[in-house]
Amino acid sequence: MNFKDLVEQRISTTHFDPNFKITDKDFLEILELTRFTPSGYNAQPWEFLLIQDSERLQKVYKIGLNQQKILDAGNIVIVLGNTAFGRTGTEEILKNWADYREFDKDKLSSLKASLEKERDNWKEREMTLRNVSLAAMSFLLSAESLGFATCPMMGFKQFELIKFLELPKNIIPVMMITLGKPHPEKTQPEKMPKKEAQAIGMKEGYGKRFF
């Protein structure tokens, strides 16, 4: 399947086969593709938490505003972001830049200072959200390419999810993704229309805006 076909056929599945559970092997295969996602500093500040057992799914179902697809899918992925990636993973990040970009001591020193820079909480959060959202999109397309159905979910009780998962302060839930196989009998929704790509003019020297 080429990339054009992949992005055109992927939909947010609403009806899942309730009898399907993804295996660890298949889940890791999705992550193997997802790990090539680009990120600032190559920090990769994301984690993917897979929940499958019935009791925990019931709790996530309530946290997820009672959306039936959580229970039907039987596999819910919590996409997590680490807002402290510049402080907790500094040495590994620096080593990668030294090994693969041949940064000298001065460049590594500047990179370290940028990573460890004191930032307001909202700035750390925004940086994390941008990075992790890229990985979440890669996850959706990777799962589709391997024959699995998904639906990204941003409607859930964030603070309740943090409490339920007992997340430390620096780990934030970015979104939830239902994962599974399409229901063999129920009809899936039609693909929603998307904006057509077009350009509009701006003042000379400012380029063009595209939609």
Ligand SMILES: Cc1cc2nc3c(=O)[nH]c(=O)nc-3n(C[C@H](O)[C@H](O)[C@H](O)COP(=O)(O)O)c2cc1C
Second form
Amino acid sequence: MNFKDLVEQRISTTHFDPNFKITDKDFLEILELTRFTPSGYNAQPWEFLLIQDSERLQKVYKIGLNQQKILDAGNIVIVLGNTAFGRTGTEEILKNWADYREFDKDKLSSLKASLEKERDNWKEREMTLRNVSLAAMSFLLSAESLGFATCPMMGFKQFELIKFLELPKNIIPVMMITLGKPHPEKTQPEKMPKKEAQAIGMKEGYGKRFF
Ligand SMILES: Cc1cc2nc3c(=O)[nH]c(=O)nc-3n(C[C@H](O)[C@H](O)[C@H](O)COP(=O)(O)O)c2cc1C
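Instead of the form predicted on its own shown above, give the structure for the form predicted together with the named molecule, please.
Time for the whole complex; same chain goes first.
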């Protein structure tokens, strides 16, 4: 499938097949494509947590504002981000820049300083949300390309999810994704309308605006 067909075909699925469980092998195949996502410093500060156990799904269903598709999909992916990637992953990140971009000592030490810089909590969150949101999008398209249905979700109680998953302070839930197969009989709602890209104006000295 070419990229145009893929993006046009992907929808946020409403009705999932309640009898489908994804295998670890297929899940890893999705991640095998997802891993090519770009990230600042190439830090790759994401994790994907797969929940399939029915008792835990019931809990996630409650935390996820009782959205029926959480139970129906049977496979819930919690996309997590590590806000402390600059401190916990520094050595590996630096090694890659030294090996693959031939960074000299000066460049490496300024990269290290930037990675380890003390940042406000919100700034660390913002960096993480940007990186991990891209990974979530890659996951949606990767899953679609392999024949799986998805729906991204931010409708969940964040603090309750953190508590339920016993996440350490530096790990934040960025997105929840329902994953599975479309229901074999139920018709999915019509595709949501998308704006046509067009030039919508220009502000002197700023450039053209689109959409
Ligand atoms: C960040 C984000 C959060 C979303 N949260 C929910 C959600 O909690 N529940 C839900 O049913 N759909 C959710 N959606 C799906 C949107 O409703 C859907 O993407 C939108 O209607 C466009 O439809 P499409 O994905 O089929 O193009 C979310 C999508 C995004 C990108």
